[in-house]
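A single chain, nothing else alongside it, follows as structure tokens in the form predicted alone.
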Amino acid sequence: MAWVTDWAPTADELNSCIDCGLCLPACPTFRLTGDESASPRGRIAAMRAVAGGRAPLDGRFAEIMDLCLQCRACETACPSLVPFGRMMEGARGEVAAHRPDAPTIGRRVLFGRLIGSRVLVALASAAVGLAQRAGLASVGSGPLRKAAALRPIPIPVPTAAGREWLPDGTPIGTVALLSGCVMDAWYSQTHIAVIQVLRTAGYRVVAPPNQTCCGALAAHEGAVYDAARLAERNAEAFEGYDRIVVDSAGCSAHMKGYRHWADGGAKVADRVVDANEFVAQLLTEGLLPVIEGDVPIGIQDPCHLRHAQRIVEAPRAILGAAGCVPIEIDPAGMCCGAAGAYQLTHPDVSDQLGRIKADQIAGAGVAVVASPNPGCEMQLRAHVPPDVEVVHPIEVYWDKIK
């Protein structure tokens, strides 16, 4: 059969996999199930079969694609540099195009359309905040349990978009900040820490008013046309800025791949910098203070920081500059099971991985864990004991230097 979208896996991408199997131990779903179809190699084989007309694009194919966490740990292990994350997004886009009645249609509408509306996100976030305050979330299960694990959501819901912040002296430069969707509403404390650290280094920080959701969640759900639309809008919103700072690992990874999604996306992709790598660079340049100390703190690597962007040392350097000693929770960087919306759409698999990560944290014996991604923080908070704190590394640093 023929692929029908511009983002479908290409023949070169499909043929780049040499079936060596080195990806298998790195794949969380394969390790949990032992099923070849739950491995990167198996999923690529299914894509090849459908692309070659040897198998139908049916419900079984959709299930095989949908079980993937898209953690991209296989890319780190792959000797052939197979672009598996991009292929998965394309394959899910084909499922959406060929099977518009698939069970994932509700998710595609939510993450492709609704999450791009600042008003709707604020209203939904306020509802979650009210449920937290009324104690309704803590007595529920599934999504409600995840809501209970969130940090308290401020009401009214704050937004960074359309604002700017100046340093105390003459700015040494201007950077743009992605305010995002859930980051803006649920993790404003992270934004504040990042903004204040950048101001301390001498930067003027601007959050362009016409920006929107980065589109990562839409791309992961196969809502490829919506992902492209969101990327095009952000390409216009961030025009003219030398650096675009992103403090969510999933968002920075996706925006670094914008050349795949928007006509003007390459110009954005080349200027995107994850907040961790930028702050670590500022520390190296001597633009930020360093605190001495030996406070132990756990470090959990989000998949889209460690595997998609290959950024490992930066958050550890930031914690070290905050007077902390990073304690490795999982040197292999196995996915915590959050994976964007995966913790809501595949709760059983997600919870299995979340419990593994919680056991690793308990084994490390730390009271604080640093994780620079909102989904990971939410997942960890839902599984670790209440007395274990989960925060962004830059929040730890700002708390020490302010």
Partner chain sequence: MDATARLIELLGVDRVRTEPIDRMVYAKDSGVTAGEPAIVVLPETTAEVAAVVRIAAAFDMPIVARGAGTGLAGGAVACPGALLVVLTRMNQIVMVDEVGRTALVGPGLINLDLSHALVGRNLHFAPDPSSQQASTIGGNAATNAGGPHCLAEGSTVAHVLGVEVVSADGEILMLGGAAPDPPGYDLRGLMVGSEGTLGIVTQLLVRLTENPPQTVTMLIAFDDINDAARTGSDIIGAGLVPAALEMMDHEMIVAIENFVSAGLPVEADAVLLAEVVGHADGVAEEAGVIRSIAVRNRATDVRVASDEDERALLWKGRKSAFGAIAQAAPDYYLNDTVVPRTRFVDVLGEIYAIADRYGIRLMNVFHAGDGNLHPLVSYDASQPGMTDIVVEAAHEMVCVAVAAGGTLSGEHGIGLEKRDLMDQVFTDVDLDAQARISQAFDPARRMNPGKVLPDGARCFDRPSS
The other form holds:
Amino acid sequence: MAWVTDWAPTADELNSCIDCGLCLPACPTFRLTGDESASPRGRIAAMRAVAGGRAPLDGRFAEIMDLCLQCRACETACPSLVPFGRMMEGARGEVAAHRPDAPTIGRRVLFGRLIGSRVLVALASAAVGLAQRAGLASVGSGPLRKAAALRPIPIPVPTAAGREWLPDGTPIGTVALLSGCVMDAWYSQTHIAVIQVLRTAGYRVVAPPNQTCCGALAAHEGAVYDAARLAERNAEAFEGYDRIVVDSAGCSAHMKGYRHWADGGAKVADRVVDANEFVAQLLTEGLLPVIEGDVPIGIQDPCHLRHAQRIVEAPRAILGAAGCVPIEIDPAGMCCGAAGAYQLTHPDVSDQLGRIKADQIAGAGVAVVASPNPGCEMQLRAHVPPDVEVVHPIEVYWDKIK
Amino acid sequence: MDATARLIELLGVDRVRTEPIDRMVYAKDSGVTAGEPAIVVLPETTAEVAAVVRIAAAFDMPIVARGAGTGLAGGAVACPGALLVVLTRMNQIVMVDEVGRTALVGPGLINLDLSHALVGRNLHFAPDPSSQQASTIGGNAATNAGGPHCLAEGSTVAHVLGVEVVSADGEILMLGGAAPDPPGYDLRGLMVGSEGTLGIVTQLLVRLTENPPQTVTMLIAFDDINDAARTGSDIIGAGLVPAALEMMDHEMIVAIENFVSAGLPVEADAVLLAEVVGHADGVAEEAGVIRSIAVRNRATDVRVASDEDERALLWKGRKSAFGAIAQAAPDYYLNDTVVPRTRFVDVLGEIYAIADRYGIRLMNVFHAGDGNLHPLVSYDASQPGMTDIVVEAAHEMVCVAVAAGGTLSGEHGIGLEKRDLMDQVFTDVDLDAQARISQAFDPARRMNPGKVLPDGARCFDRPSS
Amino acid sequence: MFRSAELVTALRSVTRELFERLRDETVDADAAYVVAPASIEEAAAVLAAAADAGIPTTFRGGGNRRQTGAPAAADLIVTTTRLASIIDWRPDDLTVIVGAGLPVDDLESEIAERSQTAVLPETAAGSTIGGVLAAGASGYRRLRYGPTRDRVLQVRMATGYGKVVTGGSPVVKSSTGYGMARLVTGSLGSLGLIGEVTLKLWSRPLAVSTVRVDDAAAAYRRTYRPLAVLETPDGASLYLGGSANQVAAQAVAIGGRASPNLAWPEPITDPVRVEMRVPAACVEEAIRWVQRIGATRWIAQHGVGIVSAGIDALDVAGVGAARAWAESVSGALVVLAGADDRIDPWGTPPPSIEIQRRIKAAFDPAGICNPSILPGRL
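Condition change, the form predicted alone to the form predicted together with the partner chain:
Now the complete complex, all chains and molecules, led by this one.
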């Protein structure tokens, strides 16, 4: 059989793995199951089997692909630099193309179509916000319990898109901000902190009006055509900006890979900078104040920061500048189980990983954990005891310097 | 009821796999051979393994045990119709005895996870094959795995004190143990390195090694690989056995540096990575001797790792070498010959000459201290005829090593891949003797048949007694 | 089973010429024939003939360990006196190939020229390398360098079915086929005759020291890799090896009286000798047990788990109790010398006895090689 989409794993990609297996221990699902089919190498073997026409693209193939968290920890472990995350998105695209009626259809519609609509996201978010207020979440289970771990959602739901913020003096430059889909609705405080920190450093911050969801969730679900459409739209919306600041690791990682998704994608990709990376750089340049202090704070690395972008030092530097001493909770940087929508689609695996992470946090004996990504924050909050606070490094920093 | 149904009854449907794609996923280890199992099972206890073996026996199925599948010789590759027993879920650390310096572990425990679990107790598990971050201790025992630090500490067999084994007829036996020199034959010593052909190891009592009070790790660069090789040889000749003595050639250095960014000297023709450990005074003296031997052999730079992070990075680079080769070409062929240290420089020269003659690309990364060579041919199998050329050249390299008084495998094992080369180093009579051993453990030839020994190894009929 | 007259007839009819040619008159022993083959091939021919005729056979090196395993009487003794040379010493490879009949002391003094050691038993006067290997014996320095079997790289042997077999590989590291060299080491001549072995060598430390200590276990815990930690009724000592500065610094750190040599204890030569082999953590308790069974002389190896002891007379009940304890901690009590009908030299046979039996049968199908020397009277 042949692949049918432009995003399918290529022969070169499939050949770039020599089966050494060094990725296995880095893979959370392999760690939990000990099962080759739940490992990066096994998934590549499955992709090769289908690509080579030796196996059908059937329900079992879809299941094998679907269990992957797409945390990309295998990429950090891979000496042959296999682009696994890219391949997995492509493989899921193929699953979607071959099995349009698969049970995952709902997710593809949600993350491919609905999430691009600011109105729909706002409405859905408002509904969650109402549920929070009604106290429903605290008695529910599954997705409802996750909702409890969300920050309180403001009603009406705010949006950053189309707005602009000026620094106090003459701007030293302009940066564009990705307002995002759920970030905008659910994590407006993070946006505010990032914007204020950038203003403090002397930047004018613009959230271009025509932008949309980055498409990461669509790509992760295999809604490849939607992911491409969203990327195209953002490529246009961010035209003309030298630097695009993205304050969700999943989004910044995805946009750095736009070359795979849109014709003008490479141009956008090269200008994307994760907010942590950028703020750390501003600290190095001396454009931001440094607060002395020795408050211990646990640090949890979002996979799409640590593994997909290899950004490790930046959030630690930001916490350091906020007068905190970052405490490592997991030297291996294992996924916390949030993994975007995964925490909703695979609650069992997600919960097991969340508990491991909570145990690590308990083991480190910290009262506060910083995690620079909304999905991880939600997952951590759902698993740590109520007396452990989960925060965002840039918010911590802004809180200290404002 | 068929075998699958019996296995599902025993293990549940989730731990028994028969779908075509699952069988394909389990068809390979890290080597170049492949074979799909008929059924894949994931037992979690010794009792389950024993029951699985008995079911296989009842249905006359061959049994192949597998850990993380990082082997390089096809030892865990299924033979036709095999029941593949995946032991990764048996990964417990059952007990650590700090006084006796032992640990009781499951075969599926990842090598490096054991040493990580021992942090703070001043102990570690010494065998450190380059795959140690992924490979299981059961797999290490199956292949008698080596690694850089087996130079001074010995291969895995020196660190496995006892093994719990499920025998070919499904019986559970303990071989060896914490006490030294148990009476009777050293079946533990046979089990280690037997590549799953004598039984399935379901638990291991391993020796733990005290952490050295001091470690000095040196990266020594050379403009000529022959100088590096001679330095390695001279260090051993001086009677010095460092904790590790590794060598990498130019191509390998570049590929590794692309991955780890450890500041390796990418302009060098070769580097030696030498490590000395021990008491502070002794370490300083040994490092001094190594430095002076290197300088005498025209080393261009001697860099000493300044801290534990730098040391870890250098080792991460070395241990990623094999994995990094796909940067150069999609396919590879890897040898694992060992030669006497006195013949090391000559043999290396001959190996490069063979590569030149065949016009193939060679990358070299190996354990210089114990003469364990890993010439690695990287190539593109899609080029017509290329595979044949590479196999022919690689076999010629093996012949050179054997002619120099060497052997086929230092640490990867024989498995499927080198099985038919065994007659290069053993006579028919020798192979028959080894076949007698396998027959004594496994009269029905059920355990990993077709591995280690070539077909027909059993060439003399045993007189009846 | 053949004895005397019948045996001679059998030999005549089969291989008289061979046996006469190899006959060794120098060994005084209670056997119909003593032969000294000059090659492994000759030894194999002898064993083939002995197997055909069903002649119980034993092997003799230095003769120090004749009582180990209390073997049945043999009608044929094959000695290694003519297989006693250094065949190839490669000092720059830290390996040596020797004939099995070479005395340990001869090898050690030869390779001491380049300051190397095979780490064989230190006080083995007259022992041959083949004998040490067959017994699976190790020196005290196994604490630092590991047991002898870890240094046996390759073995050439004449099997009980009369073939010359090479097992293992002649290099310092190998994963090529089964660990034949490990199987043969400690097999007590039950599979055939060890004729030639390749050993891994170590450099001798530049400096050594013996430090008297009060508490051996405590001193061991504080010292990085001593050569040995021994305790005898006369007290305890740490044996150090390394660079001069290192040994001096370690000796000072331990405290206690230091002498700049390795002062090994006198070997135990009592008519009844037992050896406790227990987990290292149980050594102190094993010492108490050997004292309880009346040991006047004993040597305990801390960190290893061996306590060798000499006793005047075999106290069957006492040894039985000590053995029961040793086996309860997954160890063994072995009666190395002086065992009689009242007590088995090895104790409870290992659970793998069936596989052991099959291995014995595979290598000695006629059952002629040191019959009944193994645990379980194999």
